[in-house]
Amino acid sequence: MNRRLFLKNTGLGLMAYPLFTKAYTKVIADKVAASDRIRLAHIGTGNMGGQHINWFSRFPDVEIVALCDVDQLRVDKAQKSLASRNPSTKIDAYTDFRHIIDRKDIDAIACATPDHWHALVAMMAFESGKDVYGEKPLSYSADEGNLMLKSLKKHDRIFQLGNHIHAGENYHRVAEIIQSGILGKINTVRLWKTGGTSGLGFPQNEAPPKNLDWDMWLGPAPYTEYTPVRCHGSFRSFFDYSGGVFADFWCHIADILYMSLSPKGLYSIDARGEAPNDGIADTPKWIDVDFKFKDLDVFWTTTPPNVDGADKMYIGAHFEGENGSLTCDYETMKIKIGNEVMNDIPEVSKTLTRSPSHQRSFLDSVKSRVQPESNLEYSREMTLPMHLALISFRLKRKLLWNSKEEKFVDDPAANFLLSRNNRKPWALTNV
């Protein structure tokens, strides 16, 4: 079965999965020529990494050949789970991802490491000729995103961000309605996500468990003694590794803003908020941010805005246009024009190509060599305001931004925080 015919006949979306038993999927897989299979490795096999494995292992044209995690228990568990599904396939397990990078027989990786590893893993994969499905957020810092994009272009690789909600019908339909102009010019967008970082208490340092390579887990981050709250599950509560709930969810809802409007000319960022006062965590307990773009105001809040229906959404976006408004979350939307409230506008044509599923889109791009929707260039631009907002939060003041030069205006302290010097030997170099 040649590749083009295979893609046409077996472009399975996530919604199709329940229709296929393991036995039937194996029958399909057995009919896929080895040359049409994507040999995939997973780096990071914990909570999100486990989701990656479940997603990609269902595709008949994917052969998972290697796994890696700095936690031996996690990688062993994932290896055993995959072996039970397909005993005839040999799946290698590592605790150092460089063994995967060095292998020439691997086509692509799925990266679900903590955030401070995202850029390094992706760039090393690009340099070794591998494509990358990378978890969000795209990078730990703004400058890392720039370096990732340069590396991708230099090595002609494929990248897709793991903002899987992007592939859904609702986001595509919202974007079509916004872009149709029926709501008039959009002048204000309000984004929100409830909740923030809790302090996590004041635990004592302790010896890391024998199954965990703590030094490797830290990697490029500053060295610190181990406490469980810094590691699995709650690492995003620390600026050394991420940016809290804000960094975790920004791309999921800012995505619909960029998908619909592609805002340009960001020039002002003003963040307000608090860090927790009941523990060692330091990322925002709450954060509100005012973004000023050319011809567009964007407001992020930790509580829903005062618009009808927003209080029932833990995350959402509200578009305010000259003729009407649209409020949405991941799966629903409410449109208001005058006194009329509706869930869709049938008269607005479907103009955007639908996704076969976020993961299928990545696999198709690996084969076609055409970048997917959530490609690195798009993801970098969409992620950048999040990084800038966290810098404003940390410096506790409004910042001015030069979009052309991608530097803060006359502000050395803010520009210093666009990057950091990684711990040796994990330096990121210019491409």
Second form
Amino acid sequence: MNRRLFLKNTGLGLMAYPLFTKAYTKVIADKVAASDRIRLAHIGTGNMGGQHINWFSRFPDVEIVALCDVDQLRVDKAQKSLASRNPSTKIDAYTDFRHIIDRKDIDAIACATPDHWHALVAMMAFESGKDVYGEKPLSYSADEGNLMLKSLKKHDRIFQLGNHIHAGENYHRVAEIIQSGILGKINTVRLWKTGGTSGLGFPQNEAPPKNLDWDMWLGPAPYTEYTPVRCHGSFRSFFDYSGGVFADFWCHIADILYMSLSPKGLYSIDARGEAPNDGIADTPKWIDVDFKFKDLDVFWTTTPPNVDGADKMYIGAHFEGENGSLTCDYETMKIKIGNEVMNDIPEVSKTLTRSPSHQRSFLDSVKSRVQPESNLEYSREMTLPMHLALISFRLKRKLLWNSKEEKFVDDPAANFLLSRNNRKPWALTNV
Amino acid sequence: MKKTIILFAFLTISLLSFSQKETVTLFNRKDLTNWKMVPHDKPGFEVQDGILVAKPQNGSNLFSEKWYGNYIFKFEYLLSEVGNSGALIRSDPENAWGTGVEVQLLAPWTPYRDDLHCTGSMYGLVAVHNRPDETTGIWHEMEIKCDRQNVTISVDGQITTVAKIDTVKGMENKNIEGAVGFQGNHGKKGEFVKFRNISIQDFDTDPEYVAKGFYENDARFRQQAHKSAVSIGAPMIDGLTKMLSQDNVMAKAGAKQVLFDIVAQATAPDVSKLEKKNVIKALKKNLKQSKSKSVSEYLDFLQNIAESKK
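Form predicted on its own done; form predicted in complex with the partner chain now:
Then the entire complex follows, led off by the chain already shown.
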């Protein structure tokens, strides 16, 4: 019996007790046999990667055995900090993630690289028999999402997207209320996130620092000379690597739309907006998008919509139903039916199983082999409109979408932008 | 001999590129095609014997339908004895004086008007430094050149007024593009002003002029140049590709974005096949000539977008 099969068969039976996981975890603390521990590696140990390490290192059934970052300073720092907390574990540090992919003793990876690496890292992990906790957005391009899903299925792997707000009580309760039908049929949803990409000025290119493997950082993205703002912390300002604040936050707030309504039949995407004019950044300074789904209009705006209380919320979702409305963010909700405003509707019964925590749920899935809530199939569908909106933004035109074939209607240029030809040698092989 | 040929070739090239700054007649001597009166319910202008006349007191003003950013606006004017009118530049007709600037056209009044309010001044904003001939009843020629930050006004071939707008108090929030226009008869009842030979040379249709705007430090003028470059389309591609391989980070970033926008525009369903063909042709030509790997990769990417088929 190999390790993998052992984990699967014993499985710790966590799926049977999802609501009691916290208590269960306490009981087994310090008593997890080595064979029951999940051997985890972190790829990308910067801002978000550091969070991942903090989260995962607290689980008694997780053993973090390897770290990787293309920035030697970052990986050294992460290794040192982790080693001080877990002196008994040997932690290997790499700057090339392929060392982790090649290792047979690692069960899962947590990926917090920049967006343009997400698909490659995940697919190479799947192929090498590893499960993946991957940061949002799911992928750089729309097509990568499809390839990731194919690869996941082929290699029978577990994936959870890192949209951790998903696991909270608030989103589960919002979804229950919306799904209960108490607000009537929902016909409009407004999503917003204030703020956008700032220009970043016009810095000169310079030699990359010695601690940074710039070519590896670029990976599948077009080659360009180094300047610090293209890299750590602000890479999302560039279409070469991501899609700005919009791409950064879409998965957090569109999540509640998909969790509640799983809208189908998207057929029209119309984005308007502007790129900054005061710097090298090229992703939206502001972006407004009208999405038309079958029986549902979804609007994204960079300024809060004109609904009660929204002006004080930097991010939010507003559901408009036949009988009332619901406005929410990560932690709060406000329901309005007629003149009555409330924070909950106790009559709506609890129908959804709560998540033990986003990371715990991933670890449980690794053991049970049952996909977690924000699995790849779910997160691919949830992320897709974001990609389509950015294509509409870049081409500066309204686009029609065939949701069955997942192609734009009569717009070859838009369809071309659903994917990218990766820089050599980082082609995404068809899996 | 060889030198002469080179010189001749150079002259031809410069003449050719200069010729792209075409001068267009704005007034057809028959009617107000290309123009609109604002407000439209108080007509202030009419055409008489091939001449544009503003007679009704405080009638409407007249604006070009098209908007311009950088140009030479040229016309002849004749004022009645104590006439008062003006030319408007970079003006949104809905709020002409708030957004644009009036270049004054005025008879020598009693009491005497100072240099900040006389003919040739940018009314109330920039005084003339060289007061023009203000004789009424005869034709004068005025030329207003808007060259991004710089506005230069000449009367009868003499420069009267020079302004660098970012140094002028009160011009901070003025438009940098808009209609050109004329004020109706702003004098007493019975006074009038006449205009003829009205033309404009639009710099923003000239690829060379527009390319220079990519190096402007003022973001508004840079953005204006980007917009003009997109509307020029294919003929901008050579210049923009050059910018990509140069060291100016600002111009490079602008060129990268605008090349994408030109290609995006050329792939829109309602764009002519010819424009798309010209864009592809220009991309291919520059790809062939490119010596930089990253520039070639970008051009290749753009060409793939432009050539993508069902």
